[in-house]
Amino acid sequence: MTLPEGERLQKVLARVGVGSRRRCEELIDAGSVTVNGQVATLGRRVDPRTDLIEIDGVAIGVRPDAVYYLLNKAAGVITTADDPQGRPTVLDGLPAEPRVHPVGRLDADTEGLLLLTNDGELTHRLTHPSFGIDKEYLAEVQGTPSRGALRTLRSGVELDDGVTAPATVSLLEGNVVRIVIHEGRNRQVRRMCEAVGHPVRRLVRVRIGPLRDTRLGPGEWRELSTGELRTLERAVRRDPSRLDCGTGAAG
């Protein structure tokens, strides 16, 4: 007799941190777990490399070879795998295998959070314009923006590639502006601030969707926790309702 191929579903779920083996069995018994859109039953075997496994409609990362790194990019580091000029890149210091790629880009002078992974599907959802994932920045600008300048940043700024989408903007200090955008145009935040007469002196990305970490020092990185990954996948699972332009280096 030929045995079914793959691993038992509850074992896969327990391995990626969903809960104890018993807890995973309870979730399956309750009908909370689906495999490729079908409600799973105890004893179901799966291939983590190819099967889509969801809990209450939220996909979970179960690929055995998938890795997810959160990096606090320092200024002067290039968001690329290799730089012909020999400048430091975001892959320096990360494990050589499995090979990962940055999700989106930050320009060389912009600091802050950057996700790197080998999960192509998650990368697509995080960078595709239609999903509208928020990115939060702190911008130290020249001068103190007036109420009118802040209002323009919120409602939309005329750039050479069109008017920007509405943004969440607030003045934290005399010249520090908090800006939340969901577009990904090239150097967007810098161009927005310059367009209202307040060029950026320093720019830091402090949040990507639900991901935030104030403890990572410049150049430091860590792996995402299972909880963070599930929260991130929940954020990109929603039905896209907004469109924006491009997936360049938004900083």
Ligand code: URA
Second form
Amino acid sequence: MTLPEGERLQKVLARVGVGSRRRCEELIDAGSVTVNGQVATLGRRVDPRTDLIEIDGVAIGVRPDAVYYLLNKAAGVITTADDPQGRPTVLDGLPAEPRVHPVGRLDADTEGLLLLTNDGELTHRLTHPSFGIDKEYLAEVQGTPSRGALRTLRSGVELDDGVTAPATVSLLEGNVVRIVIHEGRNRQVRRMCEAVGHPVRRLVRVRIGPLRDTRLGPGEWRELSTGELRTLERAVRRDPSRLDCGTGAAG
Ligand code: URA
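Having seen the form predicted on its own, please provide the structure of the form predicted together with the named molecule.
Now the full complex is given, and it begins with the chain already shown.
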């Protein structure tokens, strides 16, 4: 006798938090679930490690071993796995297993949200410039930027590695600038502000694509919810026309 291979699709969906077994069966019945691009039917068996399972075109995080942490990085903490100088790193305080890596990087003196995962595919998409994931920063700068300076930040700043892409920029208070960029160049926000005559005194990342959290204290972390993961997957949704341009970026 040969045993059927894989697990029942509705069981996998329920396990990763899509909904109750019943709800998952309804989604399959409604034709909302595809496996490797083909509409799935009830009873379909899948291998969650190799099959691409999507609900309404959005891949679900079915890798049973994948973890996704959102950290509120404190100032002075290094975005690296290992610091030769022994300074605190973003991995301190996180579970040792499974081993995760930061998605992109924040400078040692930058605070705020950083995603860490062992999901290489999602990391690739989040850091690949062609996906253009927004990152929102609050920059406390020296002095009060003029309208002209804000306009330059918005339209593109000449840096030594080229002009920056258009950004969304607004002045919140006298010296706090909200900057949304989708590039991930090294020290980009600091260099942009410096270039318009307003060096950054404090920099905080408050959003990565759809991810925000105003409740995590400095150094605190939590796992992403299934809903957040799905929204994130949607933000970097597979679009073959965008997969073959450019190279990876720092984030
Ligand atoms: N821009 C910076 O200048 N620093 C960061 O850490 C992130 C974006």
